[in-house]
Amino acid sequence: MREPVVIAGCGVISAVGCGLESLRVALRENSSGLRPLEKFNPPRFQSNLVGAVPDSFINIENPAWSLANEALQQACAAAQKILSPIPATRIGLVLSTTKANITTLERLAENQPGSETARRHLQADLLAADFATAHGASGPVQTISLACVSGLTAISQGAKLIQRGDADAVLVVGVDALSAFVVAGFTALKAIDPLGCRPFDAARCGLSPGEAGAAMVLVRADFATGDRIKIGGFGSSNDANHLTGPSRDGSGLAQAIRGALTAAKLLPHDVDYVHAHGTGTSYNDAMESLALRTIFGDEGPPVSGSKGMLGHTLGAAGVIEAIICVLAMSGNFLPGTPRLETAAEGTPKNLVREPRFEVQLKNVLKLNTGFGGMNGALILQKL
């Protein structure tokens, strides 16, 4: 039997803050980081309201390398005494991101500065490969880049590796920073709102552009004592519908949690809870409650999503809201669901709007969808 891996340390930096602390208490007041920021005014942009890292905090000239290496310091020291007997060559790497530190083109375009090692980290590859070294783990290094599902398979890729053997402990970080790119990408699609992210709510028509750095240390559960969480189970698909919109039917997503249940060893009314992936866009969330109906039935269990409160952070979004998981894990407590204020007909009847304190998950479930007909769903559980 293989041994389970477990989250040993997390650290994170988002539109609410810096640290898990500020995360932690955003989560419990329900509040949401969304901003308007000066540089995505509209007529160019759909909307000037996204989830920005305060400035002090980046870097601008390399702000994936800024945002990333916050959290990925966090997370170590959290684990630095599981860390610190574990040698360097055991230690692996694993980075998600969509774009890395795309920001250094628009800088260049500009005719602004940019050094080395900014045009560097425009590789994701050479990006993590440095993160590796500054991070002390010169084990395997992996990159990931699924579109907003590469968070969710970066923590999939930690734990196999270190379920091979080929690790004992992983450090996985997902990172991307806003960029006129992404900002123009999504308003060319029409698929912003201009009053903000409202998952599942009946006047939803759009997300809201996010940026975060976020990292979790796995490892081998023997290395870990006390109250810990396991990656239960993960399981993907691709439903080949199209370029950026679901499958209607929610068939792919649907096969994705289904996989995640088997490999848990988990039947539907096990779970506890369902983080969603919640873009706030029309058919995604759509897609996603009648996914969900397909495997709990009518009555399924509680159902939040916390893109509301941070923004679609990309690259970022799957481990900081595997993050979020962890934390109403470890508090006991359900959390909300931010700037929802009338629930869509046809999502989930146990949405939940505001969080609910005292209450114990044992296991819960962690959505995300993304470009190109991609799915994907972890299941983590307490040992």
Second form
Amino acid sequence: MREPVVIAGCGVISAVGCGLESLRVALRENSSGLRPLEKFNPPRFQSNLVGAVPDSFINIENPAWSLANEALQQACAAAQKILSPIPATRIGLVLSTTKANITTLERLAENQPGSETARRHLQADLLAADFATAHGASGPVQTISLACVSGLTAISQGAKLIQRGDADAVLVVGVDALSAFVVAGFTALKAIDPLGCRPFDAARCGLSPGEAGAAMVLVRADFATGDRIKIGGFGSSNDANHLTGPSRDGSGLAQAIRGALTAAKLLPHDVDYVHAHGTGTSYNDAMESLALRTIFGDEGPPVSGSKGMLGHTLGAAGVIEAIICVLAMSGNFLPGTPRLETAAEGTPKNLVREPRFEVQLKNVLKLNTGFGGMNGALILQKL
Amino acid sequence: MTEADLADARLGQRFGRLDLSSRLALLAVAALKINFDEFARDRIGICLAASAGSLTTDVNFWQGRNGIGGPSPTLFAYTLPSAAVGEIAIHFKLTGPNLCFVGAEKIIVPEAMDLIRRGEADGCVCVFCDVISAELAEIISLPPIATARACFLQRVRD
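Next up, the form predicted together with the partner chain. The previous block was the form predicted alone.
In what comes next, the whole complex appears, and the chain from above leads the way.
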């Protein structure tokens, strides 16, 4: 019997503001944080509508550090009582990121100055090491970079480190900052919706780039008290189909969901809510809908997605979206799907457009998929 | 595997279009000569670590930003360290679990063993990519290198 691992504290900074409360309010109001940002104006970029954190929170030379550091501070403060008796050597850290401090590369290419630290943080593993030092984690440190499944994989790795006895607590932090590099890349792929991301909408035509820092403190269950949410299980798979496009039949994501359900010892009908990847790209939403139908049939659990609120935050997405699930479970509500107007044919019947309140969520399924055919499914459970 | 090994390598029509890390990784796995037909493909995981992530490809991608038509969409797909994982999965049709780390090689085998011990996979392809171009070497103050190596772990059969 593996020791349960629970979430002891969370922290977040995103397009809807700094702190859990700003995210909670945005979720309850179903609002969107997408806004135009001049530096991403067309025609160089496909759209300037992005999920940007207010400038006042960003160190322009090292945005990844400022975003993740803020989230880590919040999460560690929330879990302070639980963390304080744990020796630093028993606290680990897992970083999830796709591009670390890639803006340094942009600055160097334009012959702009860059500090040694900003240059060092181009390397994601060194960024992780510096977070660990700054936040008193001298246990194992890992850096996960598995496309848009990085965040869920990082949470799973954090739980594994604790279950293996390598740590008693693990700080999981996901981060990616908005950059010309990434927005130009998605522009090159013609993957950005000029009108803003509309997950599962009939008129959807792409994602909206976003940025965020999101962190959670994982601990062995016996360290925490009160209402607790545990990492129930994780499933991972690869479509083995195409580098940038999802499989058309959803079989890879369905395989990952089955893996997560098996690990959590659950059956499909036990799942109370699914928080989707929901990028707003035509093929991904269609694939995800097919995978959900494969597992749950036509009448599945409620499904919603948050990228119309936050944009696609890449390495932070899995962590911040898992935190959304935690807020929903602890606040007894179902998040809506901001910016969804008309649900596309074939999308889940129980798509949640507006938030629903007074609901009890015991078992929640969080999904992410990514370039390279990666699929991840994470189960969160109330203990 | 090094860049010298790439000269005569032919691993399908797409091989020449992959970035350097993905080509080296694919070649290193192919050199293992594993008969994956002996396994259920959904029970084979891939665990990869890249010493410098995808920074070499990142530099190449960003150098093309001012070209006609802007940066390359094809190259953008390789500006993720896990692109090599995807290429290995596609080439060998491996649909099991994936892990991709940025950093040192030592993490790979213990994590692959853990995947097998936990019952998430029956076997795991382990790959280490150490690719630092001359341009990147100047930025991060590490020596240029281009190598990949692989091994395969599997559950002991009764």
